[in-house]
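As a starting point, one isolated chain is supplied in structure tokens, in the form predicted on its own.
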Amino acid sequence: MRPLAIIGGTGIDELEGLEVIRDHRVSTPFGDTSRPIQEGRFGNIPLYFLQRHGSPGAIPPHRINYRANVWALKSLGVDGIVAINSVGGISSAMRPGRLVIPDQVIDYTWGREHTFDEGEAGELMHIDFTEPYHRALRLELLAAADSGGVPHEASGVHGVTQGPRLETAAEIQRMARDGCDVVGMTGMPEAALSRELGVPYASVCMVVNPAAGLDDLPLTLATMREILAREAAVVRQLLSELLKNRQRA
């Protein structure tokens, strides 16, 4: 089985565990992947990492490299990419400190480099994006989880906003008319450009607030962290399942 690629979020800069072979400067037709891209193991297991703010620099959500990003990892032959997003709680099962694997999304994001369809190819590029996350990912995020024991919501509808600030609370009481679940501003168009290339796509969100104006307490980014240091332990634990359920497979 060819290796899958992780796509680290805010909080995880470097994949704790990942023994790095080398390091890959991938050259796209879109520009430079936010950083080098990681290719190692994790335990016997073959994996590629890649830090999509750029880590230890900061690209904000809106000026990543979505693009070469994702065209960089289908280049390097992986079988599926799991993204690592970090979000708002906006549902009441949504509270600070739970993991979440999202079936479905919203993206209210605009002006970023969504799709690789540039109009050359004579014919338009129309993905079915009914569901937005590859089914069979997913479902071996959730078996994952269960077999190592890794509290989680198995579905949600993740909203994908512009940033990088965050939202009013009259965004958010939208957004939960909407129907969202969590609120974050990096699952797309990662998710529709992996879409496009046919690598398999999947997102673990770590709730790591409550969303605009759902809590009396200020948001802090002090509290943020905090939150993000203790759910990237839980992330790794899900993640090494993953990996072993993948080998025994």
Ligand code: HPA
The other form holds:
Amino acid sequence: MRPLAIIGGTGIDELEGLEVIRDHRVSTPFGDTSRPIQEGRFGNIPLYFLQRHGSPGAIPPHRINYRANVWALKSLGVDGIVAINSVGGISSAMRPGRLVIPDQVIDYTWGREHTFDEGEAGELMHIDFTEPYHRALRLELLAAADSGGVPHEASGVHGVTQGPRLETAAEIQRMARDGCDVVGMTGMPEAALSRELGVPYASVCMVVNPAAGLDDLPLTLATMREILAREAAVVRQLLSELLKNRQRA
Ligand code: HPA
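And the form predicted in complex with the named molecule, for comparison with the form predicted on its own?
Everything in the complex follows now, all chains and molecules, and the chain you saw is the first one.
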């Protein structure tokens, strides 16, 4: 089986436990990836890792070269992408510290390079995005969470905002009315670009704060990072279980 790729977000600068074998600097028609893609072994299982914010995490969500990142992973022949996103919690179950494996997306981003379709292929590229996440890969994640005893929410609507600022209270109320359970800034266009290239893609969201206006405390990066540090260990456990299950299959 070909290796999976992990795209890490805020708080996952390095994938602890990944024994790096080499770095791939893939040149793409869209420019450079956020940083070189690490190829390595995680518990002896081959894996690629890319941190979407670069190193040391300086690229803001609206400036990430999502096209280069996804294109490069496809060119390395990955079997699928598991994306890690940190998010704010909107619905009541989505408290800080919770892991969510979302099943739907609402895209509020704008002005990002969001497609590979530049009208040059001679045919239109209207991908089916009814289910934005790859069903089988999502089910594998859910099975890994179950077999590894990792507490999680098995579904949720991931609203993706433009950032880099956080939302207003009214924006979060509107997103709640729209049906969003969590809010992040990096889930799109990554998911759609992966679908355009036919790369299976699923996401694990770590809730790091109550979304704007849902709590009296101010939203600070410091408190988010504290929760992220704890959740990163749980995500690692989930990934390790996922990879073990795949190797057994
Ligand atoms: N809003 C948007 N993105 C986020 C948040 C949030 O509250 N928390 C972490 N990423």
